[in-house]
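Quick heads-up: it's one chain on its own, the form predicted in complex with the partner chain, in structure tokens.
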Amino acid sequence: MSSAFYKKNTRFYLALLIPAFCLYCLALIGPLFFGTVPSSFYDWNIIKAKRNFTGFENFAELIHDKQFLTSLFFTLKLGVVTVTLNNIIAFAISYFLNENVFAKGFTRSMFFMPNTIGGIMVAFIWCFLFTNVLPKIFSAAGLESMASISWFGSGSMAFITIVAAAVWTGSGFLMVLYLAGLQNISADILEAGEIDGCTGFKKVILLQLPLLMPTITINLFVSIAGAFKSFDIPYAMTGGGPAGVTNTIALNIYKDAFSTYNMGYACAKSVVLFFIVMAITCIQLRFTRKKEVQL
């Protein structure tokens, strides 16, 4: 009976997909495959009202575009640093929260809270800290040279501010995932290890980390993809400045499209970004899958 019932209603079930499918086409499929990709082959500027087919010229130009290469390099740098710090901090916190300690739930909530605050607000909070709070802390500690640092004046200092904000909001999320992973490790294995003399730091390196490999895979995937999509924090904190050295790729695209209106060129960059994110995801998944411990 059941099979007949489902068969009879196949049309109904298919119809249920239509709204989601339409929205999907409107927001993702259409703009990507019918907008961004074709436009990347055009020399297209909205203000100058020109749209000429130029083939791969945009992409050829990209390779020599200093601004774009700077932003690409900056995104990579930001990605590597934030992904590393995020994962180390998240793992350390989750390790202690997994031990027998008091007020677990409350402490966990404190670490996770920043993750629910949007990028614009996070950037704002850290701007306040770097301009009003940190200088005072340093001068109170007698470190006058540190107190007079202009955090948004030089590229390397601005980089630090962005990393601080990104790590602050990003690590809580990874912490929750690590914590879930740690709790999934069977107590028997750890106990057996402890009897064999595998305790303390050794226990972390030899037992917990290898057994956490699936979680590490997920966390790296989540945080690398996130790093390449970073826009809000650099936009609101430094605006890409000073002199464009803290532009991420997304910010660079945004500026091309909405301040110089080079739509075709911005689309070519978007295509590159799309492929980078996809490639990193694929490589990373393959790389970490192999290392997983099978139990």
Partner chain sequence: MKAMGKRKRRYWIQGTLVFLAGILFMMPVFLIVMNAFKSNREIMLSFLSFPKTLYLHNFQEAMRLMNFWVSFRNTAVIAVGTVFLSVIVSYMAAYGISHLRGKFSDGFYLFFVLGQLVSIHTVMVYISVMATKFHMNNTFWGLILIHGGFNSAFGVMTYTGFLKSVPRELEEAAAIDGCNAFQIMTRIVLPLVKPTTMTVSVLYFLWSWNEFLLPSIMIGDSGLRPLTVNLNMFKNTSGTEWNYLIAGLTLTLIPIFIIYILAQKYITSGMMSGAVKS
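Next up, the form predicted on its own. The previous block was the form predicted in complex with the partner chain.
A lone chain is what you will see next.
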């Protein structure tokens, strides 16, 4: 259809967005700006049901909160590792599944399947693997030193378990988007590149990845936002332990709100998290969109 057709029906298309926009405001925008942000300026304990206005005191306290700073560092580290691995693995899988693979549809669905499983169930699956299956495999292979590893006994090992579970469940969705992007690349462009000698790894780097920049932009945005909201998998696998070194920001906020019932302080942390995620995603979108313009 021509662009004139779309311009003529702009109001109709905008009207179709109104129900979804209203639900978005009701579920996200409204609670954030009319609930979380105002509450962050109060000393509010939900058990005592008292609210005392303290201004920016909650935000000032965050600077000296070692648990919050530790959870912030851990979340940043978790985000860098999972976002990188998720996107690399998802692209690699989608690249090979875009070729002539036996039972292509079934294979794709198997890679996507982990994404349909809830985070708590994923955590239980990987806890079972690390505590029961892997030790038996290592013992059978004669690797007794590996079989005796305490996967949840130290912060570094617990970090590996969380990353493994997060990558396993997160790469399937990104794979679908990469696969759609690869299928939208014109075969004529690829053929022309092959005629000019751009084959194999060079074709991936010089042709396919640049043409996938819109998809990469979306996938980075989705994976970064998901990494900073990590809660269910760390909560079910480690509970923030050992000694609180695997606390994510979301888990730290949850403990403040529903363990110590300091809702005002938890809201202040939520506001800080919102601005951190917004800043990082804005930088990422600006950088990747510049790459799209250069195509």
